[in-house]
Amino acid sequence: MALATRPRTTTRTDRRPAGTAARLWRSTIGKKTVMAVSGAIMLLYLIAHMIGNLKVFFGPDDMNGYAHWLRTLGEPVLHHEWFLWILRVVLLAAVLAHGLAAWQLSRLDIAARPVKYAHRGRRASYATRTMRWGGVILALFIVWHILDLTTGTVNPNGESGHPYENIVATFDTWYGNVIYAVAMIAVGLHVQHGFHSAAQTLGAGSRTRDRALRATGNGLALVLTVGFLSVPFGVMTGIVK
């Protein structure tokens, strides 16, 4: 008499295999790649934004005319200010992706090293150790910057549609100068470390190019910091008035 056998049961799952994008995002390399790409987008914006800001030294007509050109860029294909709104959406997506990837990588780093190091020697540069706080500072500054020069909420002396006058009004206050200076120093430190890290993540790093990449990152950080800080300095010294 044959023994009765229990029917084999197969455990089924409703989970479908994750797509390539999902698998990439879940990996450390994927998160670092997102940080690198989003960081590159923001770096290009910072360079363009700094160049535009320097028009303040050529007077209100140049600065306000440049702002008007940005609002009409792409017409008649794009409607009025559509280019600016597309740019804002892209930047917002880059900032959110950058911040989320950075937060998740930070959590992974903490989980991998739950016990503090016995030796408290310096394991990284000043810029590296302040990247997280620098990111928080920049996130808060973005909110302030929008309320100050875009909506005018915290800039009661500004004039709607007149960026030159708004800039002068902002840097006529001590707190406007302090907030801006702290944020721009944070930008410099962020770019200094982030450029080299992003280049390595995207495969541009090598032993032969390492020194050149570090020099490029340092140069960009210096140019951006000095370029942005020259605007409040110009207002404080009366060059821009």
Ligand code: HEM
Contents of the next structure:
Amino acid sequence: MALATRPRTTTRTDRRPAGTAARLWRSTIGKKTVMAVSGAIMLLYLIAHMIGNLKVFFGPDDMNGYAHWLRTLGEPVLHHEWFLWILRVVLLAAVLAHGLAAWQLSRLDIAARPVKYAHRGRRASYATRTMRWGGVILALFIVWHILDLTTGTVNPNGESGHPYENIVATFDTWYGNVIYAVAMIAVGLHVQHGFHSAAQTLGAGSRTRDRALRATGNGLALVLTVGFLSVPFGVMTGIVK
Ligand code: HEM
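To test you: the structure above is the form predicted alone. What is the structure of the form predicted together with the ligand?
What follows is the entire complex, opening with the chain shown before.
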């Protein structure tokens, strides 16, 4: 795809030879690689998080004990909560890199079009638009989710160290169920498409492997969506109370 290039005035910084990382970041393939790697980090977190959430079906002691274990993980080499903070920094970096690369790639995509489409809405494909809107929904959800179950700010129970009781309180509200259901569907769609794109960027795609890659992406998306949704379902049906 040919990119529209604009003549630029040379500055003092431009004259310096760019490092490999900077050159990679400036290229389309570099940004796609950043998206693929940061996406893979978040996917691994989501799989672990979904499995961890299933502890809720084993009762408050199991769930709250698991949350406590997360805070003591790595001790005595690491101090209290250090593991959690390292994880938070890695995840925040992944989210920011993913969002920035996505935004820049969409700007490059628009700039590369020689003529604007007559109908603005038909510019991007269905999958691309799903990814963009899904990404925005997920970013907003993460902010709500942290205020709900990490800081407890918007949680009706909001008790620190008691995720079990906080989770039940969230899914005892209609809006909690709606917000999480929308977000979990967005997670599924995002993983389904993102997995295939990332695999292709990282060179795993080929005509023979395409079906297997799509099946893996679909399977992961389904397991994550059903696994996450089982928690509100458990609270709504009274299995978790
Ligand atoms: C029904 C679905 C979900 C439930 C019940 C749930 C539950 C929780 C709980 C209880 C915590 C606090 C953990 C702790 O402090 O020990 C948490 C944190 C978190 N969750 Fe979820 N989660 C769900 C879905 C998701 C999804 C889909 C994402 C990402 C898109 C996500 C991302 C996070 C993040 C980033 C944190 C913050 C970790 C931290 O800084 O402590 N969660 N979740």
